[in-house]
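In the form predicted alone, a lone chain appears below as structure tokens.
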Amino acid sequence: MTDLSRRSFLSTVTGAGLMAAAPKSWAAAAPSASGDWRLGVANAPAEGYAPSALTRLHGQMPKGLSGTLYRNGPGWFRYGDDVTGHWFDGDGMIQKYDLTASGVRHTGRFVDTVKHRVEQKRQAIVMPGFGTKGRADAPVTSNDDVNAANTSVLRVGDELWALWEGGSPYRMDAQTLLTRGPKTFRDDLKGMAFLAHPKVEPSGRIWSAGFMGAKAWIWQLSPNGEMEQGAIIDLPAAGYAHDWVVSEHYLILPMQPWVAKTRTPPFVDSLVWEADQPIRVLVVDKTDFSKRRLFELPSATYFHTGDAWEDSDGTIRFDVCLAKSPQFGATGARELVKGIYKGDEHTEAHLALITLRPNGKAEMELTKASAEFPQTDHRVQGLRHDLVAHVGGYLKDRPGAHMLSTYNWRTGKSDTHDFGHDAIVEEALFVPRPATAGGTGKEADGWFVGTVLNLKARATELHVFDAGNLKDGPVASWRSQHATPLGFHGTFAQP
């Protein structure tokens, strides 16, 4: 079934023809003057970023605050007019940010990938993706040949793995950042789709899944990233899922109504969006993989979850950002990397909290809070929260969002901070306070930390702020040397 579930997946990505040609009027187009978001989807430089000091813009690192911010997102997209055919298939690239009491320090290294090696010799886009067709004589002979390593990152023991959706984690040294090779839990499942959205217990179990069309596999990790067991599920639909939830005793896969119908490359090509049907929403049993119930919600799309729990009669319950349709997967970040954004409606994301009860009937609560990048207290994943941060406030004239936000489940209220017009805001994490200084273990007790591209500054910032009080701004500020290429998620690793 394995072996079956890779060539399936392969015969989608890769196909004969080239990726059609991008304008040549990129090159006129680059970002050059003040305030450009293109900034956010140029190359970063082939040989990374060095070790450097972030410049203070104003406060003072809060007292307990330390550790490392990881960040993972497409840092390569072009070779001359030759353009990769999707903003998510750019070549992926950790930002490391070290924070202590005397400031910041970041450094940059792309993943030393199959794909990443192959294009920078040929000095041309030459392996398929997610919307990339690729070229006939791309060299794919696995999944990891085109695995970009880009979307997100996760800390295991001194590693660090680097991940994509249809491969496997890529080690590196969580230190370096030079580049281990691909995880393989079990000869058998070597390029074994491995989400980007792993869910980490508070035990310290991972769980993880890999969807390959109307079925998905199952991972269940050790806390120092060795399988303890996995298993081939049948799924209600073969809908694209970039992330998924995972409750104290239940793993949750909302399938949404954008299916993969045909192998043509490249992968999005294949997805076909049916607005008339439902988002289906499949519930495991995390001890008896045999016992699901389906549960069915309005049509809606979703990239992003936030976290479920279960109440004390059963209802499960979870954060999510939906829109509309899938346009901007489908046609938006393919014109991104072409320098061209045409802002919609309906693929703005809104906030939204689903119940799913247990006499099997399912509820959505859609809130009017704009959001995408939805994060919470990791501390209590899989069990009760109220705050959810997320980034939200949408343009017409540019990507991005420019405004960090939290919203509170229990009492409805959202408390906002408005970086402006000239920023794009990135996804921002929680990070508890320790008791070693005052922290009382309460959910957001703690800051948010994330970054933000200064598009005027010309500049990447970080910024902490007190997790109850976003409103007043960030408590600290630094800005960076370099603005670094958009990038999509992290985690902090603290001492």
The other form holds:
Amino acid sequence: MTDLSRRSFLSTVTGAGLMAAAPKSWAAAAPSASGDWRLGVANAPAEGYAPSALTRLHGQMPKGLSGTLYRNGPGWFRYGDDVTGHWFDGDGMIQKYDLTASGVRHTGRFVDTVKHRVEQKRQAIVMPGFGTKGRADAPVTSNDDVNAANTSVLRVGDELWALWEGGSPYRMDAQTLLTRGPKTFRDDLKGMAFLAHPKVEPSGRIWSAGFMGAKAWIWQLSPNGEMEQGAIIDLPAAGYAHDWVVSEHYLILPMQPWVAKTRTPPFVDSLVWEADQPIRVLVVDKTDFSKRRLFELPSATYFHTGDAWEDSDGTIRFDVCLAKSPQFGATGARELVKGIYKGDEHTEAHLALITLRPNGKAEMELTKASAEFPQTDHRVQGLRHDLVAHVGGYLKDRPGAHMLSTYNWRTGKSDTHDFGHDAIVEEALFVPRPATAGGTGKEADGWFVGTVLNLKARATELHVFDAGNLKDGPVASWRSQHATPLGFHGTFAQP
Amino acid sequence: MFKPLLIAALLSAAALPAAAETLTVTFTKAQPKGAIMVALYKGEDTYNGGKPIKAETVTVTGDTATVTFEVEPGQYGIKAFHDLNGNGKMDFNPFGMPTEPFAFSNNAVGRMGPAKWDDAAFEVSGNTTQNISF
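So that was the form predicted alone. Now I'd like the form predicted together with the partner chain, please.
The next block holds the full complex; its first chain is the one shown before.
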């Protein structure tokens, strides 16, 4: 056994390992009845996870389902009692799950960012971030020095881009997960912000944005990730935007009334919640950025959208997970890394459909489905869709969702599988059934593939669902050798 | 017995023009292209917004580059940037963030701006060397 795999192994199997190594700052937090959720914000092994096979729990890999699930999320939070200031500031770590007819194999590696290197060398939280003040002597010369590369991934050619939102994509080898460095699209655009939620049109064209105060930079990239065009546009407000939506003809920027007032780190402390202000939705024509329309919606906050589409009369619709207050991002996610969770119903997001009418009116239709990490069929990005998958269901005694659902906008019905109180359900991605396996190309003809942190088993699991039938549970499930820290977003690469 | 010598030294320092000292500034870890623009400031006030006492442009052909200044003894600070594309100015991206490497004396780092004088200030007394890494 190599030193690398032995250390990974030890850190996993020593049942008391996590708690024995737990910082004093965790002492006051009591584990919930449904297991110790702090497993989800514990440091991963610095050397990563050596390749290992997942153990099959039930079912078989469906015929036609193969490829790689890449997931990104914060994987390093603390050096002893020196704890990062926010869940969103943990160092990015990629989990790679290879699905074949013979099962599932996993490996994981930290993105080798400047931030990760500096902090591992000094064994201290040094850099400022979303919710971390950083040290006075933090060696910061550009946005990419504090880039945590911890939010999502985009597969471009033979590369995997680890995405943040305040700096460049970090290029990695998609097979080895070795880091190649920040992606510079053009010398004069070095270090520009690039969202963790780029949108890929059916044509393969990639749209992304970056935000700085009341300005946005729009990225238009070719399918192979090269620059086609970019431009600055003025925004109606310096509202925080973690996500946006792109329809067939429009770029849609919902600027929520959580507004940046200063430029002093940490970033989240610069944001002021203006509860009496509307969400100002800027709609920009893809072919002419000077053609803009503005809509207003009632005050609400969001992290994630699903997707947008246009009706034949020009009406634009998109799904989004809305909450009443940004308290989770402002304080809740700061407390998580300290082992503290205070459930607050105002922070729980619900699925909503936004409608932007050609006459300038905007409507917000809120469902009762508690929802986060919305996902749709990416083959029809920007086009009409009925189904949106999401996690949901929140408990008083621990963070994280325990259900995976789809909501159908045409029927108004939900289809849900409840994993129970021992499970923290992560984002699930739609994977279409390929034509070679009888796939019709229709929406929901395929699977949802996602991960779940099983607190009781102290292990991450990978579950496959028939996309049209969640309520009967996963058609096949595997359990990892590891409990990997809770992640944010992923992508599924089919062969 | 040292006192007379000390007094003599102080008197001579006060009475005569200050001797020129050689300040050698070596830049390391540079990309071998373009030029490094070096601005030397004397004292805190000029460092914080005044004009540099001297400025030099050093063509970079290897991973190190050196420039020397003849200066009076005193407190100095250096601001430098590497003009990689040779357009004679420091370039910024559309959000106003520098896109070319920059550095300060003592390898001091700034936070959301230039390094502070207290971190970048150094004493020239006798021949002095500054090694600045990009």
